[in-house]
Amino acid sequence: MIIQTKEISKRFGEIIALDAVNFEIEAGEVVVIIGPSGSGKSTLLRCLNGLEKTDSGEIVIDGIKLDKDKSSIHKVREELGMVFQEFNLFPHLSVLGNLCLAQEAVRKRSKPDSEKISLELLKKVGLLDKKNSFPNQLSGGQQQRVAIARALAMNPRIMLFDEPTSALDPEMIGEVLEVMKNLAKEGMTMLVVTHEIGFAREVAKRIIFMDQGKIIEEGKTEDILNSPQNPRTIAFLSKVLK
């Protein structure tokens, strides 16, 4: 298992936003998450990370126990590569600037090999030609697919997406989309909280279904989408199966 939580929970002040969460994911495996907003699927990505600290329970990443130990954070990180809502890419660098940086300030590349990689990332993702460009001059689309290039380029063992396409328009989900089943296709160990059930249909090897911080129902993705046991997972659905 690449992925073992046990038991962890995370509140703010008075909100359960984590209860209690057991999972296990598999390398090579593709896992959705889905769930009603607030339900603590992106806390529990923030939580993977490192990004937010679970009050209690335990995180194990490619056998490297996560704790308040700074370097095991770092460690952890050199094993995820996360992918958010928002692009968060650097505004004042250009594309290719943008995936060189973290190659050369954490993984010690040089200059050369950073470019090197970057361009054949960028080439991967079908913004080659883009090279140059700043972020500003990108479509919404282009900047997440940069966004995804950036993550890979340090060469993680897993990918984290957060709602990578609810920030953009329709027309430029399908050029993400298509990314990630590209990166499932090549084996890649991926945790995507989405609301693209299409996507999950076609990609993911499992759902998870989160509410009020707990998982509720997780099974095979056919099992999931066609024939749900838990009420809560079938209101879900029935909603956003429309």
Second form
Amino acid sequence: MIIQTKEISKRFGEIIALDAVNFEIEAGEVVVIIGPSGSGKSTLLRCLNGLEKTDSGEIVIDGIKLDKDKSSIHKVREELGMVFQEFNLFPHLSVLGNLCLAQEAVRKRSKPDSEKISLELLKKVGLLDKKNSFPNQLSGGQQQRVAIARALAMNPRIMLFDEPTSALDPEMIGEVLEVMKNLAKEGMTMLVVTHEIGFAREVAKRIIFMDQGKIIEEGKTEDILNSPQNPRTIAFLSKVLK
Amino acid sequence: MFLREIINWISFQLHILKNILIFLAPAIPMTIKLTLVAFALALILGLLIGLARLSQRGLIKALSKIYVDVLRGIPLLVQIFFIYFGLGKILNLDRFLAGVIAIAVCYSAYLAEIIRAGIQAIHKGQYQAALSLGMTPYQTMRYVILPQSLRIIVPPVANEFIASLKDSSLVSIIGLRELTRAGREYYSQYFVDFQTWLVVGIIYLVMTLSLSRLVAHLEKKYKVHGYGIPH
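For comparison with the form predicted alone, kindly provide the form predicted together with its partner chain.
To see the whole picture, the full complex is given below, headed by that same chain.
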């Protein structure tokens, strides 16, 4: 198991964001999390890399137990790449600068090394010609592809995607999903929060359905999409697949 | 006849102005030195206090809030008196050091608030992105947040810099021979008031205008793509 959570819970004041969530992911698996907004999907991803602290429960990532001490959070973040709904590129740095910064600061790579790796990744996401552009000069789809390349530059073992296409115009969703599909084909372990059922159907091995901070149902992609068992899953899918 | 009198008058006035300028000139470096040293200290203190205001730790946060509230609530002139005549007697501070400390401490309170606001203006997604890439909180602040905050911080900090240059004249009251003190000395020797304060004022103005030029240059340097009014 590359990711394992035991009974993790998280509250924001009165709201229970995560309610004793258990799940496991194997290396090389692509798992999609679906569910209505406010169901705890994003909170779950944020807890995995320590951006949110869980109130209780245990998270183990690639053999590292995530606890309160900072060194474990740091180690775990080195294994996890994260892509955000709002891209979160650094606006004061060029595309190349965005890719190189953490490589040099965290991985302690030399400038030529990090640039070489960055250029290869930009080529992979089809944006080599944008290396000197600034984030605000790019379309949303291009920004998100840069954000994916930036995360990959750290050589993560697992990639977390938090609604990566939700802030995009419809005509740009395809180019981002294409990059993600290629990544899945290469065997990257991926945990994806998304409403793109088409992407799930094509790429995901498993689907997890969450509602009100709980995992309501999980199983093989075709089982969940074709014959969901729980009434809430059925209701949600009937709206999404309409 | 009449024209000649005017020319004589003008040349006499120019002569006085020149004498004043020659008298004041040696005091200008002290004003510059006082302002630069005090403001550099104020920036360092202000950054530390500004970061302390954002601390997760309750005690640090509370203490820094008290620091800001107290120091910006007391007139600089009173702080100068307190530090020179109060603390100065105990710690044996000379006039320059007392002046530097008073200006630095007072302005650090204003700067702390500006720096805090500049940091808080950066979207939380920037922290999350930097932390998720494995960067430490220090690296995040140093390479991601502060460079973006500079765009916001530079204009108001420049305001404070210019204000501190002007406020350095208050230190004349404890007898440090800077520009304003020199002006008072000239006046008490020759009883020329209008011309003396005119020259003192112009010298301050030349210095502050030079600073404004420097600031315009810095603002250009720390511009972040995608912000500002579109052209």
